[in-house]
Amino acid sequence: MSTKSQFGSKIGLIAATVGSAIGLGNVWRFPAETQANGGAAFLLLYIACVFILGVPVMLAEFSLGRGGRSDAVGVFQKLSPGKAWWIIGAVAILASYLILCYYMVVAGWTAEYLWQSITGNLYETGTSLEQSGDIGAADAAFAARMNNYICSDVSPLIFTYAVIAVNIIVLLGGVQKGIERLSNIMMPLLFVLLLALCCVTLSLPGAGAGLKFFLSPDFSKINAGTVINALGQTFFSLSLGMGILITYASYYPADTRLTRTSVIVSLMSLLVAVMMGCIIFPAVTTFGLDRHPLEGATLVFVTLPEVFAQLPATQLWSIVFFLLLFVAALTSTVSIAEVSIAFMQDRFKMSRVKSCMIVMLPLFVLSSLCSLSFGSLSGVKIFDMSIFDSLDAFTTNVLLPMVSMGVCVYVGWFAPKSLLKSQITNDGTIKSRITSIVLVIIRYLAPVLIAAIMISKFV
């Protein structure tokens, strides 16, 4: 791969590696898994699956990424001609692509959600009743908001059009100028205003015991499930199976040591992730609005908005929140767009701008058809569920579990047998003491706890 393909600097490495574990897995699944599995409990399990399973699976998507210098299905065919280890990087690509379909209507949500909050009007009801003390009619209130939103038609494929375009000006841009710039952007961005919302969450009156069931930990709800919950959130959180850290490594500078970039981007990842518990929890609580499971979309557009509704500067605060989403979700989706635009320019050399227009114009399509499946298409179902739900649960319990052991088999068994070391010690020139544990780890702990995700997900 050419030097113009590599990231330009290593604050903007890390930034846009950054910026593709992070996304609405941290937002909000995050939060909703620890309050099912037992706050603190489920934290700390989680931060161990993190550096225990994680770390050593990116290092593993990096030494990849690295050592064959190309696409996600390119590095299986260079270190491994002639073999079928292809496949792994090319069901990567299909998963990522998948995603992108119904990753950008929820992206294309959080921006409608900010452009309802600059304007003012997603607060024109919900406000006045959660001021009355009637915190009953403004759930349902914003819960109907919500619903007329997305179940409707046009307003939904609007937003997501102008998502995709976003997206498309910013990969039209390259690596360098167009990946790395904005990720340079957000990332800061992104951080400075989840520290400014947890300042506001953490000077609530109801703060402390919010913050006491998700930082004081009751070992006595730890069981199976929330060890393999711990497990699948590690995996969503740090967009393994994806494809994305592939692709992103053979963008790194030769000199790049993989292992602090793995601990960097994990360490960013939890960061976020506890910060949002830090938002969050203070604020339900503070509220009493944690009668209801935290779950996902109604975490996001429903229960937050009520916070905000109560605080004092309501639009502000739904701005900031909503940008924030915003800015998370476009960083997932450049990335995880990458990785088919990568797949395009190498395997059939294609320039940027036709591998950027042949990925990105189809979604126009795609994403409509699963935008529309909560509006006139609802009554199109693949195996009982939506084909924006069916899109999930496929990428998300088959496919990604799929290629993330595929990963660590072909790494751990098949691959050279100098690829892991030789990257992870740059070919010698630095000390690791962590490439036989990181080795042992892939080979034998991983497999069996993808194994464990996966089978959980179905029994």
Ligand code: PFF
The other form holds:
Amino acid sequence: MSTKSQFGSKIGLIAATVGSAIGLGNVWRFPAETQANGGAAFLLLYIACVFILGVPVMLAEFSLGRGGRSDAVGVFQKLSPGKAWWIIGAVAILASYLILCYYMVVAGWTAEYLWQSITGNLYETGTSLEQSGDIGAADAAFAARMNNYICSDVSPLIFTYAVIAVNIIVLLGGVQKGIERLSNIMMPLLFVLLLALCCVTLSLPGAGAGLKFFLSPDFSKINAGTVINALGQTFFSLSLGMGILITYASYYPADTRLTRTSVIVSLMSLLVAVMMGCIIFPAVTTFGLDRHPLEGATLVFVTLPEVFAQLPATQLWSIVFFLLLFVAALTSTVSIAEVSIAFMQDRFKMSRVKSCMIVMLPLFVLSSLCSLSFGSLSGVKIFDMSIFDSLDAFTTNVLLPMVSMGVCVYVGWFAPKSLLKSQITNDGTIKSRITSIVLVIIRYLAPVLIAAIMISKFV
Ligand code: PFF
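Switching from the form predicted alone: structure of the form predicted together with the ligand?
The complete assembly is shown below, putting the previous chain first.
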């Protein structure tokens, strides 16, 4: 058995785990969900879901990872040899790899928008229309730009390949010299960029009205569907069910306090989501762009460039924002790729270089298929969806809930009795008053709520 890698410092392991959690889920999913589901009412619900469900399920994944000290499949085999529980880990690896294929493409888009912000090309046509007051035409110009870019064959591929290459360089460095070092630089940078953008948007004339929408709850919008959305947002934004937290926790030193780590990671992820809200709602309200649904790609690649076009120092804020987005995407892709790399390394006793190459090189083909599914391959349909959309739907609606359910059922009922307790208390060396509450949540509440998410996706 090769000696298991470890994170080198407390800050480093938190930066890496937070880096994984903070991604497009915080930046573009959270504002969209908040806008659609009653502003602060959704925020409050989401905060409740994060602490009642997110933290305990995260602790279950951490306990598996550090208790089993192996990859996502290996932990189950070590803790319950000869049983079929490892299948949960195998599904997690499959899910994480499929997500990786299409997330690389999105990360490529963020890289292109960053590059075009630097060169200034992003604002060639839209800005003058915006400033002449022809908002409709400016809208159309920015939307057309996004569509033309995403649906073209060649340039998105170039940027996707560049992002894959950057990932390879980081991952070849290993856990400490690659992932941890990247996170130690990128996470502080991300918070500085976020703060800078917050300062700008909060000083805009419409900031008050935007914040009022974001921070005043409309409880009439809360219904069963809203709760399901908040649950889904919790799982996605905390990177649960992807094997990432199992893999990262296998690199945690024995004295890492898992409860504290899970609370810090959840709080940081929440903080970023709230800061994104403080950036987006004031900005779109000030410029009258709240007529758009603040949805995913349109929010970041159409609505926000329109906002920047109307700010003084357009290019600067555009660079700041797309750099932030790129950093968030990069620390997430690295974490999700590590799931498969750790598996190859542990399972087949491969060197870091070899396992890295076996995992990453096929992405040049697989991510190309995802990218081209907006262009030349748009006619290829799986269950009536493009390659990209079908991978997204299959992983988020089917595989991720399956893994989370499997983790809860296994850790709650079938893992060695002492696993959760010994991991939360570091083998009895620290006190914990929450072990029994966490166990009740993992055994009963979490499986019921995850089942509700799964059923809702199909009804
Ligand atoms: N928590 C991440 C996010 O909010 O974007 C989830 C994630 C997605 C992690 C894709 C890694 C990844 F490659």
